[in-house]
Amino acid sequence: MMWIELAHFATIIALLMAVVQLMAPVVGVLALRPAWVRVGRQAAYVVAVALTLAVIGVVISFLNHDFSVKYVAEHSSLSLPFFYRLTALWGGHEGSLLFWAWLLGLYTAMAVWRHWSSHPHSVPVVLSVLGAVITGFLVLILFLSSPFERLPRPPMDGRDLNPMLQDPGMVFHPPFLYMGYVGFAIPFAFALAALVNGRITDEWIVATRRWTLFSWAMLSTGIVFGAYWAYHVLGWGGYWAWDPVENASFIPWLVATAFLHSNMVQERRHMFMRWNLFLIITTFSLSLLGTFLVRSGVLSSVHAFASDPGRGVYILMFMTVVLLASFGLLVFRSDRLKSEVRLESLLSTEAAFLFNNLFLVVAALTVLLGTLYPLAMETLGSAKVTVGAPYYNKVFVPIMFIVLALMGVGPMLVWRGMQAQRLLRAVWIPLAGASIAAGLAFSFLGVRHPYGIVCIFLALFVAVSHGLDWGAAVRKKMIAAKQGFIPASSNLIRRNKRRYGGFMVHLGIVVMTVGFVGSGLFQEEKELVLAQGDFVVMGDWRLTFTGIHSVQGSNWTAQEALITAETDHGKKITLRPQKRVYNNHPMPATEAAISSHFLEDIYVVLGEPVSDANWAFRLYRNPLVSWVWGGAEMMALGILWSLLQGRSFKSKKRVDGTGPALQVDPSHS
């Protein structure tokens, strides 16, 4: 059996019903006929599930090494291992747009079943536009962009896998970007089904929460993963380079970050209506950028492993029709927009969360502005130029300071507003805090660069500042139901898992904060030649080069050293980087070593032979890197505990909106 043909003919099928689900919900409503609205939804169960097909038989191709199959003779070889021909699906742009389309089927069949009869009147718009995307992606991909092509004369042997790929960061670095970025289609859809059918209240924003903590988790995966990968495999003791491909990633990131803030806000106080539309509306539209600026090579990245003129004009003018669709649509209903509660003090958790929103949405700004603007003057014929970490770090990280500040003062304000002599008799514990610890940091670390102490001033400000609400939350709690320490802790946690679960969050950017100015600001950096038995010393460590021999793995060869690292407290390990040649690629692959600590990182990596027996080396101590990924996790669980929360508003009666509009009856299957 052919699989290909297979996942050829599922995905024109998936076109079809695509065009159908678009259709026929628009049919159902302007002849008031709810069975075709269940005609739109059918067609959307009948896509996630041919894409699923599709997505089965491309890899499958890949198992069965069918290199009559373009897409795999590029991506594939007889030697690549198991597990990357089950991943190398998304390992070139055809199947990263396939495995988009099918992550947006799977989200909008599981859209359509959740909220079927909980939001009626929402989900003939919801299924129209995003049977209007995924029918633009299939478009796209059956036209442009295609992994079913085949190869009248199939090779012996396919190209391989690109070295840099053959990563386990890497492996999961794409599904988790792509997760988070397909994701935020359910809240864009039903924000647009708001405007469209002129019911604009709070309901979307409660029905998509989820949907969107989900998404924000995924994407927020994504790039830590991408960062682990670049730390691991490309060899420059870094995991951040402000490369324009991570940034295609964190601008959305960043924008949808400002929503997830912005949206508790409207829940609560029913503000920022117009603005919560703009910030999804504009997420969603980063999330086609970054695919745009990826998938059509314009960006000159290690990242950016395609290149094809034609399907980025196509995603351009596809991105094009969304923008103005979406905003013109905003701009058409913002007299529905006004809001009769107005901010009442600048000194109130509804200002904090809008001051938060303005600086996370001008950082984004800024890095796009950083991104794009090489972009424009090569357009423009003037010299290549480069936008690189200086500009960020003077641009950039001023901004999240501000961030950082606001999020530590934010526990400590309340609704509606507080006074100004109430607000400094809550902070001046965490600033005193703060400024001790930034004093001994800058007296017995070392610590000297002012961003330095501003990022360890602000760190322990916001950690000191949670500490305090939740100390307070766990006494009356203690108090009023009479429990100990533990009981009341337990139940506080538990019974309101969104807030705390933010707390945790919150905490897990602070220890990141504390591992990027420890890593970014004391990096211990050598260059140099060693024959056998030469040792170096670094921080607490001696590094001796013992010697070097081959090994070789299924698709590749190298020359690995053994160097012997030990303290003069007894702690010894062996790294062993290597220099790697694939089979079917010359080009050497540099695979690092790296001992990883709870304070510092011993990372060496395997330079050019300068004679037989001298070898070049870089050797890196990264203080404080581990931190990185341990605040990391930290989100994580943060994110995990809030998804667990019960959803808002259970005691009122269920409501999508006011005005008419067609109801589809749930009772209709």
Contents of the next structure:
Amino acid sequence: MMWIELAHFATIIALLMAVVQLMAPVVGVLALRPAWVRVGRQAAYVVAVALTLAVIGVVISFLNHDFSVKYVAEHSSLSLPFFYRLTALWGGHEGSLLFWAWLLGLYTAMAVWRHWSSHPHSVPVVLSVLGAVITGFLVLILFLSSPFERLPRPPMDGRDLNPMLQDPGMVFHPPFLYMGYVGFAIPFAFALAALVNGRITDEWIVATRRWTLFSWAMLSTGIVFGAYWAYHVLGWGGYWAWDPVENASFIPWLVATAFLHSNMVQERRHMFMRWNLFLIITTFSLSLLGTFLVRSGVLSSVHAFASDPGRGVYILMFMTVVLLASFGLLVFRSDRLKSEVRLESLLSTEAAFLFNNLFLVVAALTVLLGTLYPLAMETLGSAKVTVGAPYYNKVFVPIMFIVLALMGVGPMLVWRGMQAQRLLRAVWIPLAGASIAAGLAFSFLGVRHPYGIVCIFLALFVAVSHGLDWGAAVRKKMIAAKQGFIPASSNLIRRNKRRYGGFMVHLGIVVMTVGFVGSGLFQEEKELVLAQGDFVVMGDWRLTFTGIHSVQGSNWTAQEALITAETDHGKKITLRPQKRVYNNHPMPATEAAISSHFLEDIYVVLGEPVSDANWAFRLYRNPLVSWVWGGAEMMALGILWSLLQGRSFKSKKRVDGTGPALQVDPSHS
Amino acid sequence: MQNSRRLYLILTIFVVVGALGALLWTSFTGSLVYFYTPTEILQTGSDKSGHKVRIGGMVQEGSLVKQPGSLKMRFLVTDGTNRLAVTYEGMPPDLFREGQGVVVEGVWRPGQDFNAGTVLAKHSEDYIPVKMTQEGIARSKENMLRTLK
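Moving from the form predicted on its own to the form predicted together with the partner chain:
Let's see the whole complex now, leading with the same chain.
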């Protein structure tokens, strides 16, 4: 029964060691005593082990139903299934923060172990920076938001985990999100190391390339898991509501995406040095902001912020220190950051990346404005406002269309610059293909909304431009190596994982965008009362209410309706929407029934009985939602493939037939 | 040559950022939805007539009337001082109950029943509905924008 004390004690040790990790390398560098840096390294390992013990202690308290622990009593119950007890650690603020700190401890240990001998000048600063961040978190956990608190009078049963969180989507959403957030701490620390040491080369970019890719992949996956959870649990037929909680994770994603592109420019052309430092510092700061916005109660209400003034003030101070220290360092060192290289032409890869960055950052700003403005208004007490989907549809979507257009032009451009005629020769085929597709959609599919037309146009444009580029590279390889199509293309994809992994990510994003626009524009919704035997038509489907009965789960009971859905082509499925009541919660929760198909989802929500045999239902036909999930899977595959590339592509020979981006335009060389 | 190219680049960026900024700001201010309690909205008179607003308060005990056999309903939203009649057609959220907190969104037309397009039930983080005692009503003014998650 002492597990929680063990966890508490381990966390105290971790805090002490984090301070050692923060201070020792500073002493070591200033006093020129490398032994002190090694002390810092050992401290980092101890932090990782101690925080692992702390996490184990809390998880075991959940498994043992130790309701004398306040955090367990508030987020678990006797009837909570094993799987959710195992993951209830991140069911509330306190545990989430501990989980965050634990991940950072693990990452720090891994980073130090990996980069110890390869980056001896950076490692001391990296240790100190990460030590400072962990210290900040552990002080918050131990003094203001402790998951280790005991209750004087333990209850017989816990308050249970919020039923909305009892869903597989919510089990995976927070850890993936956090693996992303925390991962950006490593490139952030290396960037600060470059600034502190004044050795502002491209080393930090190359060293942390994989950390960046990995974190970006985790953050992307985490956001998609969140959307998937919302779609399955919240029962309003959608997956993204531009809710501040969602935006909080999306803003760092946008800036990280900009960084992912612009760091390639620095690797290849030694440009955008200041900009890259700015982007990674911003990404990590926004990751912190995202964590705190969601996990401090600031967002759900300003009042909660005031109800625990200590926590709020501490978080504000912590953010201020991080922002001032890192941006201050950037400004202080900015005279050393003058890039020797200038942009030579607007028709070049680096210019395309510049505009990609510009639009992504503006997109991040639009979301940030929509998220923080209501908070600011409320805090100032002038008015309470909400910013809804119409704002984002009007502003954010067009910006993203521009980014997609740039994505399509990307593969056709070369570094340094090219002549306009050459670009025109390359661009007309994808443009023509895209125009034909948009025209067909307009005349045959009946797509009238400008966003629909633009989306189809851009999707085809990107797909064709990437396909053509790949096809040309395969043809070259077939001729050069005298290979058949299949060996040539598989060789090519294996030789340049980074490029073709990137292509896969791009195609995944295109597929997702088609899903977003399709489900956003063409959703069909019906709310009505059905008696048994009544039917309703949604698209090609005829949905009949055939019966209702009670079902019993492990910790809930439910009314379950049977809806038979049939098409003219003889497809027949049964949907089972439920209205659940969980044992420990007085209020009902909705469990939507979803039948996913390639082109559309049928989504049914059961309401309340209107009279004896009549029940209220809400039904949706959501076109192309499965494309969102499918595109996300493509994106994940692509990024995994890119991660496998060991060498940076700078060290590759310049002309090896892998596409225009690796060729030098003869007119400029 | 080098300098004029740079100038063009800076000009391009300037124009693009300016246009985006203008687009952003007009859309932003145009799509803000303001939040009021019944007392506050009644005080605005006809200022907000035709605007989309959110109104929050408590569903008054005993005021909920459902039209039999349909999804139409009418109820009073109160902030303890003033009341506002609200009509809604559709499935209310799971936590919608008399005596509990609610936020309704719709177009404000003074002198008429407030026709809500959206009804949100307020609840705490532990999925427990916000009890609306007198103190709760006072607190809810601060708490009203709790979202559904």
